[in-house]
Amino acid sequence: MINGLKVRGPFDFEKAIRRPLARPSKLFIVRMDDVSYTRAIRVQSRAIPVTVSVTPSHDDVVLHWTMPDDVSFEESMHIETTIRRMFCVDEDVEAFYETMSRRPMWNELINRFYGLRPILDGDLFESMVNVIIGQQLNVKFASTLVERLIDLGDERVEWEGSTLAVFPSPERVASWAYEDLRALSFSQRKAEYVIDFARAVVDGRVNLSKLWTATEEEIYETLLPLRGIGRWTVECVLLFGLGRRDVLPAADIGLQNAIHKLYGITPRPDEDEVRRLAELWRPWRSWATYYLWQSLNE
């Protein structure tokens, strides 16, 4: 089954799929020979494999995806919504560039990453667990822990000759004991935070579906009372899970380092200075943050 969406340019799909920021490679397959991105998308209890690619069309591109023929109409609609969100289809990238190009130091960064859009997480549970695991860890080790968690979940789907790993469901993670993650080199607290969050989702204390339409204030009120979830964690979920456009994780050391590098500010700016500078980035502070993080990966 083949579907498609027209995306207003610029959209450099190849550049995007080369840069899945700090996310475990087991969850997706990137092929550069045909420039495609493949992963499983969970629709309720079913994991459905999807391959995404693009076809140029003048100034725009057409985003195509293929999936199994037995996908129902309701599942197809869920997948389209997920793909639209994951690839930031509805964002006006030119408006972002127009806002940022008023600052001369941003022009080189825009030229370097022209057409780049973030690829967001597959669902909110996956996003939250990724961020909890990444707290106060270097990117490489955090990615290793996420991949071990995926292996423990042991869910796979076959698609076009490949085996795709699937991020474990909240029900699966909630069924584990803390010792199961401790055996994978998780700290005691991190094991508790991940499993307790899964249990909060399963027992209804956290309704992830309601977060899509909630205000940022409501999202903070819902998530901050949970153990192991602080402001930085919620900010990253707003960025990479919910795709909110104007979020600023000002206390993030990586963001501060990137601003230090781009603006030549010495010493490295603190949280207050980052917030002051970022007032000029509204309403695109999330995208500015993403571009700045990517500048550190060069």
Contents of the next structure:
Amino acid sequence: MINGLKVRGPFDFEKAIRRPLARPSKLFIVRMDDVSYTRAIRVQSRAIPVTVSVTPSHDDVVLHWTMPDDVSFEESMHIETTIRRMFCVDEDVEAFYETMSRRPMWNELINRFYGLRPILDGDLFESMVNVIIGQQLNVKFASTLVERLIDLGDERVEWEGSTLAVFPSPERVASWAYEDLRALSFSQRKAEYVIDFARAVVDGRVNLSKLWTATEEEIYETLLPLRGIGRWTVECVLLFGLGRRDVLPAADIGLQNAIHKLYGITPRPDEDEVRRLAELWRPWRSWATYYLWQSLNE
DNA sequence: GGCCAGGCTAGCA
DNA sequence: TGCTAGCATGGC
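Can you give me the structure for the form predicted together with the DNA, which would complement the form predicted alone we have just seen?
Once more the chain from above appears, this time first in line as the rest of the complex follows.
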């Protein structure tokens, strides 16, 4: 089954899928020979493998994807919505560049990353767990912990001769004991945060699907009361899970370091300073953050 | 070896 | 409301 979506504005698909290669995961397969990105997308209880690519590679980019033939109409609608969001298909990236190019120091960054769009998380549970695990840890170790959690989940799908890992479902994670994650070098607290969150999702105390249409304020009200979820965590889920356009994780150390480098501000700016500088980035503060984080990886 | 890492909680004033 | 020790482990 083949589907397609026209992308608005510049989109360098190759750049976008090259980025995750810096931190490989069993969740996805990136192939540079046919320039494709493959991962499973969970629809209800089913994990559906999808391979995404583009034609042609420059003007008027069209995003294509293939998936198994037995996917139902409802499932394919869900997949389309997910891909539209994951690859930021509807974002007017040119308007972002327009806004940021008024700041001289941004021109080099825009040139370097021209056409880059982030690839967002597959679903909100995955996003929450990723972000909770990432709290306070260096990103390399955090990604190691995520891979161990995926291994423990032990769910896979076969697709076109390859095996794809599937991110564990809330039900699966909720069934674990804290000791199961302790054995993977999770701290006691982090094990509790992750498993307790999964249990809150499973028993209905948290309704993640409602967050898609909620206001930011409602999202904070829903998530902040949960133990282990602070402001930074919600901000990152707004960015990587929900794909909101104008979110600023001002207290984030990585963002502060990136600004320190790009703007030459020493010592690195504190939270208030970041907020002040970022006033000029509205309404694209999420995208400015993506690009600044990306600048740290090079 | 020591400091730091894309934070959060609980306890205290 | 605002501040801070403690968490826990790997990276560099």
